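Next up: a single chain in structure tokens, the form predicted on its own.
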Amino acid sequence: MKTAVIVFPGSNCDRDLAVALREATGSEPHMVWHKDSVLPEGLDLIGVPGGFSFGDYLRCGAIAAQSPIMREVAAFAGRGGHVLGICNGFQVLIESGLLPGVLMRNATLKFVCRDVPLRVEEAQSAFTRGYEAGQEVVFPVAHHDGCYVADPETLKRLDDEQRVAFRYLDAVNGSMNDIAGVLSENRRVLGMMPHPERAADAQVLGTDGKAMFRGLVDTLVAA
């Protein structure tokens, strides 16, 4: 399985994501700089990591979304490739038009950094097949602009099409319908604010995230 992690100025979770992918796949991810205009050939999965791309100037993820490599990521997703965006990566995917909605300032107007309980809402995508629908997991969050907002029609469509991957189980940031992660229409792009890559090692912060990476490997290798 061949993976890549996109790196922007201000990314600070790129190595965390690379470690989680390496442990799951047994191979080293390609670290792709934002100014690159070509992706490595034969990729199965692209990760867009957390951090503060371009210092979160303008809007979180807005400048990163204009990077040359994001045109290639969008094309990869358009061909049916799998893309995982975490925290700032979720913001970048929304600003790139790969996922619906917007991510606003937390309702408390404060940075939130703690472990949070989540419920797995669907278990049919490549990202969630390592879980059972309704399963409760704990991932850490670390964000200031993670409040998911969408118009009523979008929220209904996400629910009707079972495209909400995770929901918060307590008040974290004011997200509508407690949404913590959403899938694209073809279910091959996932954006989420919590950090599964920080919960993939028993010696660090737990292992609830490990099932995501293991499920991705099982699904994509079989395909």
The other form holds:
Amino acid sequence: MKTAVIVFPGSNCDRDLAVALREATGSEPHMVWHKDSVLPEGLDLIGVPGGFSFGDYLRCGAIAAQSPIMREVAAFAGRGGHVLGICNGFQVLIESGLLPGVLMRNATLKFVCRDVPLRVEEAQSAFTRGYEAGQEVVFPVAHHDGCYVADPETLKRLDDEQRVAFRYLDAVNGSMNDIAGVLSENRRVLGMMPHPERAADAQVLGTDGKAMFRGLVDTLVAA
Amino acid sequence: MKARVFVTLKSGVLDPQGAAIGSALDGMGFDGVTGVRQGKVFEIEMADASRDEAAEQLDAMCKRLLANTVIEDYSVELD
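For comparison with the form predicted on its own, provide the form predicted together with the partner chain.
All chains and molecules follow, beginning with the one already shown.
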């Protein structure tokens, strides 16, 4: 299984994500610089990592979304490729138009950095098939701008199409409907604020994130 | 040519930063402030172009980068 992690100036979870992918897939992910204009051939999965790309200038993820490589990531997603955006990566995917809604400043105005309980809403995706729908998991969050906002029609559509992958179980950042992670229409792009890659090693925090990477391997290696 | 672009939150979009500024003003004794909304101003210098061309380019800049039109409105002033 061939994976890539996109690296922007200010990314800081790129190596954590690479370690989680390497552990799950047994092969080294390609680290792809944001200024590159081509992706490695034959990729199965692209990870867009957390961090503070471009210093969060303008709006979180807005400038990264205009990077040359993001055109290729969008084209990859358009061809049905799997893309996982975590934290700042979620913000980048939203600003790229690959996922609906917007992520605003936390309602408390505070940076929130702690482990949070989540409910897996939806097991019908490569990202979440390793979980049971309704299962509770704990992932860390670390963000200032994670308040998910969308218009009522979008929220209804996400619910109707069962595209809310994760919900917070307590008040974290003011997100509408406690949305912590959303899937694209074809269920092959997932954006989420919590960090599964920081909960994928028994020696560091928990291991609830492992099932996500295992699910991706099970789907994409069999494909 | 010089342009000023104003980006503001759409009405109805929650603005916790504006609300915090409003309560700070209140705490400073500025009575009578009934609401604060925070926005952004961009001053953009542009090489010579016709006003129509500049306006068209600025509109595209707003749509593609300067504003997130899901939650923000924009307006443009050309000198």
